[in-house]
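This document starts with one chain, in the form predicted on its own, laid out as structure tokens.
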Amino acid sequence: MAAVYQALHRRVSSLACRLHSTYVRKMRYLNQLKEDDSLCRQAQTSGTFYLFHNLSPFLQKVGKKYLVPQLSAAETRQILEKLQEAEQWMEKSVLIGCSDEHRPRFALDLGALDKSVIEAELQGSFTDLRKALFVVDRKDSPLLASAQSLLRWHDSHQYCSKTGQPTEKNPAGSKRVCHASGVTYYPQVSPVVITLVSDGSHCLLARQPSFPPGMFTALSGFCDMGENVEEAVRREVAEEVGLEVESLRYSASQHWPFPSSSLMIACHALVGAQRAEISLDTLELEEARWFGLEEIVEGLKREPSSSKQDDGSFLPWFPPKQAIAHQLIREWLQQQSAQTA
């Protein structure tokens, strides 16, 4: 009986392993590519490539849709050979992921080459990432964001901060090494808290002078050295709108490539309704105000192009679905709707 039980246990364990091993195998393969230079160079010959030009991704418009083409290694090399740059540029690619079938994905920035020639050859255009993130399919947005962040990091870390000597990228682009000092540099992200403040029946949204006309969003700011998330949220809310947070809860997180590479940590914060008078920090913000339930509902329906009124002013509109601020606003709306139901 024990032998039967053990055999059954092995079959169940084996089945569970097969059902859950795709992700594990994928992650371990990616780690191998980062650590094994020869394996990564081999992968470059069979992987797919996303092209950038001065950190702007290459897109193709098909009908009303914007597609992010994945070029094979052969197609990429063919284009580069026409520009007599094949060997030099393939070495500059960085690993950004792989498919479930273990086909590696690389990003390659061709900023020093003639943009118009590449666009004509591939029948598309290099598009500013801020626009690209909101017009491509949602599954492509995180890949473009992480690719640009990694390419930007390599561009800004070509020299050792200790010796001033050039650093060298490994084939995967997962690190840079200064051979003069032996120092290894790894890409880093900056933690940013983004907070939707509520007094219980209204939520607070703000705008900076650099925002598109009419756009309001949640408060955000970089974490200071030594701060935890809770301390950063309380400080940012106090600094920017003069309110004291009574309680907060975590919602979700999102990588965001602006201004360089940030990890957006999204939270909901509650302030006392009796002490909810806004004291604006005009160095940071242009405007901040409370929004009621109906205003949020209408603002979520509104498009940027339809927010301008006849007198030249703009009705409020909010970040699109791809931004984590949109998720915070949606969550607050759902909570308020449930309370009033």
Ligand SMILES: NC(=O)c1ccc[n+]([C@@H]2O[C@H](COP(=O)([O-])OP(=O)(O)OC[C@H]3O[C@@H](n4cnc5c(N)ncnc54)[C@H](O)[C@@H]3O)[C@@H](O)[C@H]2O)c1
The other form holds:
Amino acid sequence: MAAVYQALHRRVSSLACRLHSTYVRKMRYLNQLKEDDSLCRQAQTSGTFYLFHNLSPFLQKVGKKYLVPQLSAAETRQILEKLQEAEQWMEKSVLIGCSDEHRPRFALDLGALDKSVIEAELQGSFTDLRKALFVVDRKDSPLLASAQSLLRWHDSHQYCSKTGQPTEKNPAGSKRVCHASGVTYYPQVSPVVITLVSDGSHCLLARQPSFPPGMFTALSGFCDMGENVEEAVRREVAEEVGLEVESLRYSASQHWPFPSSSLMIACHALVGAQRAEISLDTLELEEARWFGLEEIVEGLKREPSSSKQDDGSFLPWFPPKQAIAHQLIREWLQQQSAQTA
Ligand SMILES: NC(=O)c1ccc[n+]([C@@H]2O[C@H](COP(=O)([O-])OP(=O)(O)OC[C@H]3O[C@@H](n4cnc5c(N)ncnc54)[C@H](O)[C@@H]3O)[C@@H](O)[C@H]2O)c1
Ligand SMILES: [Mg+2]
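Let's compare: the form predicted on its own is above, so bring in the form predicted together with this ligand.
Every component of the complex follows; first up is the chain already shown.
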């Protein structure tokens, strides 16, 4: 009876879905795959798979371009059979999206297998995500970032923190359940505020000692428990550079896979020009300073490789366009240029 009901439900849903836009149908279909385990298992057999190895995505270099190949279920099985790893591999995959035609996309980490065999077989290489995000086509970066975050979360939530018993993932990978305690775990995201502070004519950029030489970016910090975005921005700016925010404006947000899975919430903040003296938190930051319009224009043109000077020092450069900090800096520049025009 349950099977008949489920089939009927799917039929009604699919009829209703035909009346909606491509986007709405896609979102509803993905949600169905998360909720309906048998539908998801079926979808795995017709889906495509992005491969990872210990959280590094598989890329193929064709000419100067880096491609992110999607393998069919049959192609993936073929590779795994060569490695004598045909058992239940689909169960380890996680759902990361679908095409407009509802072909589901999954990510699969083959970290337990010999990476060089897979690389030779598929003629490509597993590439560190910190490099991969910046060399692949712009539309592929968010997909790799969210796939890696989800795979990382599953890898680090194999056991229930209450009972110590193994947790079981659902086929889509949208949750894990501990059957001993009944606790359901959902993938976690940490909210992080990133703020471009301005005093009206200059903007404030900073660097941590771990940054590549010469790179400056906007101030950032994890939200504390119970804090709203405005409070987190005010606190982080006060903590890191000793300034008081007078007003702030939300700009945009971005999922960011580092250090594990963050939701970057980007804001512009204004501080009073007469109170804009920086007092640095040297535990976190190595340097923070005000940048004028011209310096921002020059910094945006600079590549990391072109920033080194003859005396060994580095001229400032800013994060690439894939990072939301870049967008904040460009927005500030546009606003300043409009003001001074
Ligand atoms: N996409 C971008 O443009 C962009 C730009 C800047 C920073 N970021 C990201 O923002 C993140 C946070 O910025 P930050 O390092 O200045 O934060 P931060 O100022 O809060 O300092 C980091 C410290 O906060 C503590 N912390 C509190 N909650 C944490 C959590 N959930 N996970 C890890 N550490 C936690 C740890 O002690 C850590 O060392 C960075 O890891 C970086 O990946 C992204
Ligand atoms: Mg910080």
